[in-house]
Amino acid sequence: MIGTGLMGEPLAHRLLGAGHRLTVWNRSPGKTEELTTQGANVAATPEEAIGECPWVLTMVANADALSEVLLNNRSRATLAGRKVVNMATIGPHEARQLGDQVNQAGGELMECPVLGSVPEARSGELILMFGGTPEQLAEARPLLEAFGETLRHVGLLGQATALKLTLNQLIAGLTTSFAVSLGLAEREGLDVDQFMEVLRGSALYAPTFDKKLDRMRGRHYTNPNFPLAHLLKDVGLLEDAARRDGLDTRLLTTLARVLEEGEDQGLGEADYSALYDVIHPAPS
């Protein structure tokens, strides 16, 4: 497992709990200490981790980080015969480009982005979206089933990543729209409980609204499962993919501006519901 951060660590614990032998590497070594107490081996470098293991799972920040750990000169030399499953969110074109490079080095790249966050990762209830061939899925299934029972074969490499981005667009769009509605309700002095009662009884309701309601009303954004900076990164990926596919990206550009302003205000590591502070600034 390369990358044992917010999501990588609970995934690593799931693998250990399922009885798999596990070697881990993380750029910040301190994030691997607890895993060693559970029986994981810690590699000093990514190429050491790759060289020790026939299967490599990656959960790193972005495509540049993925390329850096997999395709630097030392790591590239260890990829022959290795099966790599990327679980981080990157762009579809990035996945396909990386796949070609890993294949040229003698390895195989497949993908399995997930829907869900840290609680679902800990409990093994993630929704898993696999991109690769049916044969690759059959081989990867015994590993991936440690993370969730819902494992879907979406299509070839890049297509599961595209599906993940379509869903993350809804995270950004729905949360921002709800923040505008909630902010207007509060500014106009409406009874927020009544606003929510009407909303819940309509076809407009989405459960994520209730999940973020208390955070927004109380402006409590600490202990995030999905930080605002991560959503900003994903919206950038969405915008790039949509532009490449000929879609109108003006809405995504606006969403990115809201999130960028939140990051400029020092909210990058806060829960992404902190975008409410941008849309509805707290009274001074």
Ligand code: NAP
Second form
Amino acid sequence: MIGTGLMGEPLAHRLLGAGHRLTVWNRSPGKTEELTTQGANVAATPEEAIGECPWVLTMVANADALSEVLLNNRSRATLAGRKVVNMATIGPHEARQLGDQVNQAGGELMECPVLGSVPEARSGELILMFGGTPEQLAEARPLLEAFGETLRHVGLLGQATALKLTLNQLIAGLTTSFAVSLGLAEREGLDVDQFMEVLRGSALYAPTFDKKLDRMRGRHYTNPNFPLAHLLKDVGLLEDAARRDGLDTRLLTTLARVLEEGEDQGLGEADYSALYDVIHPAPS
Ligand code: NAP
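I have the form predicted on its own already, so could you send the form predicted in complex with this ligand?
Entire complex below, previous chain first.
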């Protein structure tokens, strides 16, 4: 497992819990310590991890990080015969490009982006979306089943990533939209409990609103499962994919601006519901 951050660490625990032999590597070494006490080997470099293992799962931040760990000269030399499953959220175009480069080095790249966050990663209840051939899925299944029971074959490399982005568009869009409604309700002096009651009883309700309500009302954004900076990265990937596909990107451009402003305000590491502070600045 390459990348033991917020998501990679619990995934690594699931693999150990399922009885797999595991080697981990993380750029910042501190994040692998707890895993060693559970029986994981720690590699000193990504190429050492790749060299030791027939299967390589990656959960790093983005495609640039993925390229750095898999395709630097030393790692590239170890990729022959390796089966790599990328689980991070990157762009469909990026996934296909990386797939070609891994193939040229003699390895195989498949993908399994996930829906759900740290609690679901811990409990093995992630929704798993696989991109690759049916043969690759059959081989990868025993590993991926450690992460969740819902493992869907979406299509070829890039298509599962595209599905993941369609869902993250809804995370950004719905949360921003809810922030505008909640901000308006608060500024107009409405009873927020009543606003929520009406909303919950309507066809407009989405469960994510209740998940973020307390954080927004109390402006508590610490200990995030999914930081605002990652959502900004995903909206950038969406803009790129939508532009390539000839879709209107104006809404995505606006969402990106809201999130960029949040990052400029120092909220990049905060929970993404902190976009509420951009939409409805705290009264001074
Ligand atoms: P995270 O805690 O920030 O972890 C990012 C990981 O990438 C860390 O291990 C980090 O290493 C590593 N990394 C970053 N740049 C690197 C580089 N240049 N070279 C090598 N390693 C690098 O984030 P996360 O929440 O686990 O997210 C990982 C991926 O999963 C992202 O693509 C995210 O969009 C996706 N995802 C997240 C969630 C969620 O709820 N959090 C849900 C689904 C999907 P360091 O420890 O050294 O910084």
